[in-house]
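First, one chain by itself in structure tokens, the form predicted alone.
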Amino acid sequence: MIEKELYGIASLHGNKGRKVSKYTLSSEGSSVTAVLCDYGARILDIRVRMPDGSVRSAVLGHPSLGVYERAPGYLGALVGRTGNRTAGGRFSLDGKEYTLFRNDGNNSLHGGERGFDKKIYKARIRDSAEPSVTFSAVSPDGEEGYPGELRYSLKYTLCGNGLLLTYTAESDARTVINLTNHVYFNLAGGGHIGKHLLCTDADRYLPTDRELIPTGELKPVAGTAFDFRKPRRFSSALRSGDPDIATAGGLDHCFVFPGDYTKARRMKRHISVVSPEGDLTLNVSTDRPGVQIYSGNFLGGRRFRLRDGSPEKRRGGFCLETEAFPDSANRREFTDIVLEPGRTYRSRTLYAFVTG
């Protein structure tokens, strides 16, 4: 069932004067409800049903559609056409140079200064025993610094107790692409995320110099505080005083899954997460090649509020952004994300939430 309601009015990024929509994805055998609206294709919230009959909120979100036009996190929204970072703003495609508008520090983030977080899509509902919901748009060529008119699309869907995101893209010229959602998750309900125990089969990571640009090392996790392929609390990498994860003040690396990266895979379970009481665990398919593990390294800074009326607060959530490799338009020997014309980009993750 999708039930589908005002959001609010936009105000902002060149939106003014236009309707939001948001849309509940329910299913009478699921115990997961997904909560989503028009604006940056976003996941405003995921309920869990639990076994005792409560229900909880297992990612972060904010209280209106103006606090999520002002709010600098990204929470929930579809972030591209390049989902991490550029190094300097900039990269070079069939000998020409592109610029892209640098907003964070000397380098681009998500998509730079009006990225697809900040879009309101034209919304396709799909009402059955898997709801679904299909945001797209088209980034005109040049948006961004970007080459090529995009044609583009996310679909979630209800799917047993978890949520599919499917994207899809097309290209008239070649283009970099790699698109990913920045939804954060907090198992508890709310608190830090320190106790929460991270598993995942990655075996190694990407050092980052001090502007979180991968230096193009490609590390083992062995021997690392980001070995995580046991299950260890998100604390004990962060307060492991590693030099790389001081140098990032928290996770904010990405992570290699096994396997041969450059070539396309299928959706495989790569990662799960358990809430510090055990109740709740998030399991993560996805046939991207690696993971974003971000420890909300940032949130809190604007004081911004949260969905239950408190404030945001520092590594109060955490996101695991699937992925190709970042600055991988000016690091060729890692992932191609590359789109020709005629090709279709696709990528496929799941969050799947199991109980007690």
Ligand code: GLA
Given for the second form:
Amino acid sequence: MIEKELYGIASLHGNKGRKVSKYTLSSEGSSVTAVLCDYGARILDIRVRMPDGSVRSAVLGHPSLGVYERAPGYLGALVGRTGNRTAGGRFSLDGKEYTLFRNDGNNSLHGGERGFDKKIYKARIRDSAEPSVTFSAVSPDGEEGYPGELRYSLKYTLCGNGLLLTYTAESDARTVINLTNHVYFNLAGGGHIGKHLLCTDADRYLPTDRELIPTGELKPVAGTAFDFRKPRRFSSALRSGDPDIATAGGLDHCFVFPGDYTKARRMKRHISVVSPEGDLTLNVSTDRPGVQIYSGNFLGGRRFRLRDGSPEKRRGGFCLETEAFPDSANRREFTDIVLEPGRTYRSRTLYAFVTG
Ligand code: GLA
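Switch over from the form predicted alone to the form predicted in complex with this ligand, please.
Starting with the chain above, the whole complex follows.
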């Protein structure tokens, strides 16, 4: 079932006066309800029905459209054209230099000034046993400094007890692309994330410099605080004193899944996280070569409100941003994020929940 309602009237980021809708996806066979919105193609909420009949919100959200427009945390948003940081806010392609908007010191973060998180999308609804909403838009040639007119979409499908994210994009000229979603999970429904148990088969990670730009090294996790190949609590890494964690102010690193990251990959489960009480598990499957594991280190900086009216708190949520490697536009030895005209970019990630 899909319920569509007016969510609010936009007032910022070039959207003034435009209507924003929210979409609630549910299904008889699913204990998960997803609430989406066409501003930033966002996930507003993922509600999980627990075995005792209670309902738990497993992701962070703000209380209103106005807060989403003002808060800088990208809660639940589609991020693009390129997720994470592009060093120096520039890259070159085919001998031409492209300048991006520098919205993070000297660097460009999450697509620039008016990234994909700030657009209002066209929505196509498909109501069935697996209801879906496809958000789509056209990014004009040169938007935020990126070459090529890009037609792109993000489809959310309620599949079993999970939410499947399917991204597509096509460009009329060679360009770069690295789409992701910035939803913050908190499987306890609130509080500090420290006691969540994280497990991922990622066997390497990308250390960063002080500006959070990958240094270029692919470092094995073995023997470091980044080794989550056996389940460990977030807090064990955050408190480890590891120099790379100290430099980044917490976990804010691209973890690299095993296998060849230069080749197309099949959808595979790579991450699971268990709530502090052990009553809710999130399993993440993806065809991306890596994931930015971000422990919400910047949350709470300006204390924007959360859905329940409480202020956002540092480390009150974690993101699992499945992606190609950050700054790949400048590091051709990293993942290939060039999209050729006539080709289709496709990427899939499933966030699936298990209760009990
Ligand atoms: C990403 C980055 C973080 C931070 C957040 C947004 O996850 O890796 O450093 O910029 O987005 O607050």
